[in-house]
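Just the one chain here, laid out as structure tokens, in the form predicted on its own.
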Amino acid sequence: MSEPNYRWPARDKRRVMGTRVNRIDGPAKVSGRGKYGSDINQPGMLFAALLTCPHAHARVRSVDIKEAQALKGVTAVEVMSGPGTVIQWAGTEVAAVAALTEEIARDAVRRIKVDYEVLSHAVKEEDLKAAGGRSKPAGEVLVGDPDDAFKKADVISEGEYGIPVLQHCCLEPHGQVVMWKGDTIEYWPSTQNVSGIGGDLAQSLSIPAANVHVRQDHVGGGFGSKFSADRWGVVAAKLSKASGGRPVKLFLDRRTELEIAGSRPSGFARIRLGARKDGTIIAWESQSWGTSGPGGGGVAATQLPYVFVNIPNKRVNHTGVITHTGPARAWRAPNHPQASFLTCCAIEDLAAKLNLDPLEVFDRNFQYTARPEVYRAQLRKAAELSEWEKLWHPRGQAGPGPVKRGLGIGVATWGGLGHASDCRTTIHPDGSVEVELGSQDLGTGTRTVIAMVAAETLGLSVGQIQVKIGDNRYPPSGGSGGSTTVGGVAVSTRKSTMNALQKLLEAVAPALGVSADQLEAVDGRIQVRGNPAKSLTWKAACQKLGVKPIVEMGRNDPKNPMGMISQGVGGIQIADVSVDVETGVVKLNRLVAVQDCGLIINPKTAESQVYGACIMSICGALFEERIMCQQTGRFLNADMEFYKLAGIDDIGEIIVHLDITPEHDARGVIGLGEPPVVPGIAAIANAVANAIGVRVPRVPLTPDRVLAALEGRRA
């Protein structure tokens, strides 16, 4: 037989695809039988603890361990930056410790001595002014003639607007259990990279990659922050080998989590608008900075303005500023929602200025975006969704009253190829069927989409299919980062599902007299194409397989998609919020959120994924925010109780439209997991200065910082 048509069913043939299946791990989650890697237990095991620098920038002269070492129930101590090492940021780990309990690693980590030579520091970057050497210039992007541009404009609206520096904050923290056997290492670490963290830590080892087995099955969130084995991942290896062995168990505790494990880099910016009286813009100027540490970073000069790509005369510079704090790492759709909201809050301005309503401004410049009328028609259905019409009103006209409606508007733009993926799918004579990925579920329903696809290629219920992921002695697949895993893994599983499928009508179709090619599997049977009275029950197929297994394989190539998967999508929010002028408080009552993204396998896990986006959204507007001390260079809200995030009162009303259209899914799978983190903040934002008549220039959109703006317009 020829290889077989991969291509997606009709959406009229589909039994399984597009319906809305619940999570096939949720009772395990639910119930406490899943196992995440800080639930790990091994017999003997050992547990490490961090000593972490208190100094933003600091030479290390000595490190001292001997006390350490002699501690009793201490099995090894090992020195991560020793004499010589220049730190760079705060909580830098200097040394690590295995014991017996958690309390003697402590206690021991204590006892170690470590000599600094204090350097000077600098660990805020929202001035770009005070920055002096520390500014790392990108270089300017200039498009056309804006100066030209900003001369014929009708009006010109300028604004400055800021977004600070965010941590990563997973519910399990970053860490792992570990283990060598031999030569051999047995790795149980809370990973977004199944596949590639083994090879990751094994480099760092020098030795084999084939020599570390990982495993895991659940993980409490990564966001793009857990995808390398970490210098705790190394240590913790390291000590097990010093201690005979035994299996160590180390996690950073939450100070150490929020000061090392991440951060989304701040964004900050000067931006200049020309435009015409109907609110065209003909010109952007823009000087942006921020930082993501060491390395300065910030919001690329390139993503500005975001998604509005083709205004026809702009000059774009952006600045990054090197401070003395933790690195940033890939955060859901990593520099997308700073440059969503400096640019969507600079048009929202603009449309104000002009005493247009920002509807139309933002439906007319979609000109200059990729896929303008994809565009429009989301904007149109926000609209609808949020009650535009009857509730939107010109800046500051709210009415009378303390508290103060308004309604705002954010854009998103993403990218979303599957990943390179292999699958290897099994089919027994006793009609079981198993599907194996070296994949992870980082909790977004990856389990349930694998199954479902299997089960729609198959013929069978989802129930049907034993879906096995989370073991790197599986066939490689992709880490999860970029939205690629549902691409990535639907493709390969449908592939080697197909594959799996031929080799079983071919030996089924003696049986019923057809060729192979006439032979179709619906509902659990297979039968002649058309004629389900001329069938055979699955179970009975697979009898006819004798004693030996069908095992194929299939891949998914992101070079050769064969129509399957596809990138760039795009969605729209509409947040509904009301402000207390007296106290400054921000209420969010309703956040309306568009969004496409091709061929949607699962709606119920897709909507879940875009729900928990906009409660990202809504803790990025309101709520978080790392608070740096220029005096100690130390971060000072680095735990749970001063790390504010959204509880389940702020939240708020969140109602999800996913844009399923024939056009959309012909398109095929696009992964959904970064897009709808990335327009809520400026949909807030601009909510809030529609409402309360004037614009809070930064976020967190705090008490303070509202008071502070409605002052700055009285006074």
The other form holds:
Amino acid sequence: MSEPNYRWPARDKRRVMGTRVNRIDGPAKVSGRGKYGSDINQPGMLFAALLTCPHAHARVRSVDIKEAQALKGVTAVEVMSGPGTVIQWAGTEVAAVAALTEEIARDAVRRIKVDYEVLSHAVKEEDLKAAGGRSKPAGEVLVGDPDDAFKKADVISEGEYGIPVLQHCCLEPHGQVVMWKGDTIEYWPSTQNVSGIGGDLAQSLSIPAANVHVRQDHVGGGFGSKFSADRWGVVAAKLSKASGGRPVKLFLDRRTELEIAGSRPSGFARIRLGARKDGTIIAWESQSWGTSGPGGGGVAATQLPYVFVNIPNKRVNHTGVITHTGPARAWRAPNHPQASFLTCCAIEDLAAKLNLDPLEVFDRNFQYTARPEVYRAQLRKAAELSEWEKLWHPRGQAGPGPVKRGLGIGVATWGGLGHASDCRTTIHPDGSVEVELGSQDLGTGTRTVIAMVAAETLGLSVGQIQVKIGDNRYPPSGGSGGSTTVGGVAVSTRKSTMNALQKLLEAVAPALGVSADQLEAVDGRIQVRGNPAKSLTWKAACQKLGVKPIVEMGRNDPKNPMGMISQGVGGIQIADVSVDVETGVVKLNRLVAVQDCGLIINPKTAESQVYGACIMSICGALFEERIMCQQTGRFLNADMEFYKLAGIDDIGEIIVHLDITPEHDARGVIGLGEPPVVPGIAAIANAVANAIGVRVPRVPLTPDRVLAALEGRRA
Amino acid sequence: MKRSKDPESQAQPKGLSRRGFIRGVGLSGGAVGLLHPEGEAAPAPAVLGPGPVPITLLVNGKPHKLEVEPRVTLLDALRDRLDLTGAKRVCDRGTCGACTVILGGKAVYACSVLAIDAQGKPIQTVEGINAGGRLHPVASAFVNQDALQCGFCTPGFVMAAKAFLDRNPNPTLEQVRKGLGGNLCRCGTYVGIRQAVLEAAKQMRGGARNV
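The structure above corresponds to the form predicted on its own; please give the structure of the form predicted together with its partner chain next.
Every component of the complex follows; first up is the chain already shown.
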């Protein structure tokens, strides 16, 4: 038989894919039965605690662990930043202790004496002039002739905008349980990277990757910050070994989690736009800056102008600012939310300056994007759902009364091509089916999507598929980053289950008196194509296998997507806010998200991704920011009381519209985790400007910033 | 008297007062005096700790005897000593609600209650209300409405929602939005949670099992 046709069934032929399926790990999670890394309790398990550095910049002179070692119940102490180490950010791990209980481990940490030579620090980057020698200019990007274009422009609009460092703030902190006994390591991390993290740990410990066994049923959030084993993984393994191979649990406390386990680069920019009277942009000039921590960095200037990449005349400069702060990690759609905010605010300000409806100005400039027609259609849809025609007014003309309503637009783009993934399907003679991948479900619904693809292919129900993920002994699958998981696992599962089915059809063909290529799997039966009367039940068909199960592999190769996956989506969001100009409080009335998405396997969990992304944007627009103190060098709000996230009453109404159409469906599966988290901050910031008549240059749009912007106007 | 206003101290077994605890863990006399100005005149209670002390927790209908240091929170006792890991440790400072359990009929943050103070009152955890493989109507509504993603805040939300519905069996959407303000989610599942609580309310009013 030739290679099976792996292509997705036609839309009208799908029985499982495209239906709204409850996530299959839901019952385990809602009942508390599901085990996360931090829930693992092993016999004889020890608890570890970290000593972290209180200084943002310091040289370690000495570390004295004797008193800690002497404490009853302590089994091992490891120094992580020995004498001579220069600490570059507060919260850096200095030593770790393993003990019989967490309380004893914490007591022991307090007994460690560290002598620091405190060095001068700099933790702020908002003011580029103050950065001095900490500035790292990235070099100019020049396209066309911006100077000439600005001269020819009918109008020049200028603005300054800023978006701060945010933290991942995963609810499950980073950490692991690890047991290093003899030559082998049993490892229960909290990770986005089940197939890869074992090798990372092994490399740090100079042992063979094959000796590390990784297991993880569930992970309590990652958002881009949980790919590597990290120093806490390495030290936990060493503590285990030093404690005779007893398992060690080490998870970061909340302050440390926020200080060192991941942040998103900030982005500030002065942007100048030259345009014609009708709003067509002819020139872009930006000087941006920001920080990713000790490396400088900041939002990637290559992302500016965002989406409107083909503006003909551009001058783009960026300066990274070095700070003594915890380093950045990939954060759900790296660089995109910041770049969208900076770009869309500048365009909205241009529209206001020209007294034009921003709907018209965005639409006109979509000519500079990779997919003008997609954006135009999405903008029309978002305008309709947000009642733009009825509710929009020119900037600042919100009418009398202290509560001003306004609307604003944000745009997005993302890739989302499925990553490399291998899948193994086993059909047992009793009819049970196992599908195994070294993947992980971050809460995006990966398990459910795998089950749905397998069920679709085998003509079974979702409940008949046993999905096994979260173990590095299963065939390898990529880490979950870049919205690459759904495409990767969907294709490898499709191919693997189809290969297995082909073997089954070959085995049962003689019994049905036809050749295998005349058979199909439908509704729990193997039948002669189009003839349910000539069929076997799934169970009876599998019994024909005798004693030997079918085991077949399937692989997604991103270089050869075979029309089953693709990449590149847009996305438009429109925010509707009310701002009390007496108190400065911004209330989100509504956020409309229009998102193209390719072929959607499970609309239910896909919509949840968009709802969640919108809520994350609301957090970033109105509440979240890392606040550094230049006096102490510390992260002032490294807790959940003052590092503010939106609560259930802060989010208004969210309207999600997925572009599920034949044209988009034909593109195949595309990742959806990241694109909808991009445009919301821009949309909300623009809605506030529209409502109150002035630009609040920095997010989050806290009452003090709103009032200050209003004062500036009056002054 | 200050103590008489504190409902939690009334339920404590003999010899296990909060004052005794505070002295037991070795705070200075000055601090005790500040917290309890009447302390000087009261008879000296038994000193507890700082080492492990025997306690009994009534969890999901069963008494559990264990030995913990007086400083151990109810959350850590449940998670580390009883392997009841449904309640999660997230902020560990009474902000996020991921550790919510029901203590004496009231939703509490288990990270902010000491295990020794949780004695003598029934403690319900998310495992308890979903025992025997049957989902409580609140939990089942969370699945139906896809009111979860990573799921780490979910058990806390389920318990907070159950306690909320026990007191407000017929809430409006507005009441749900206010009533569950004590829990935080990072994935952004609030849209589903709102719907789930309303669905559960309907189910529970309709005579479904109500633990």
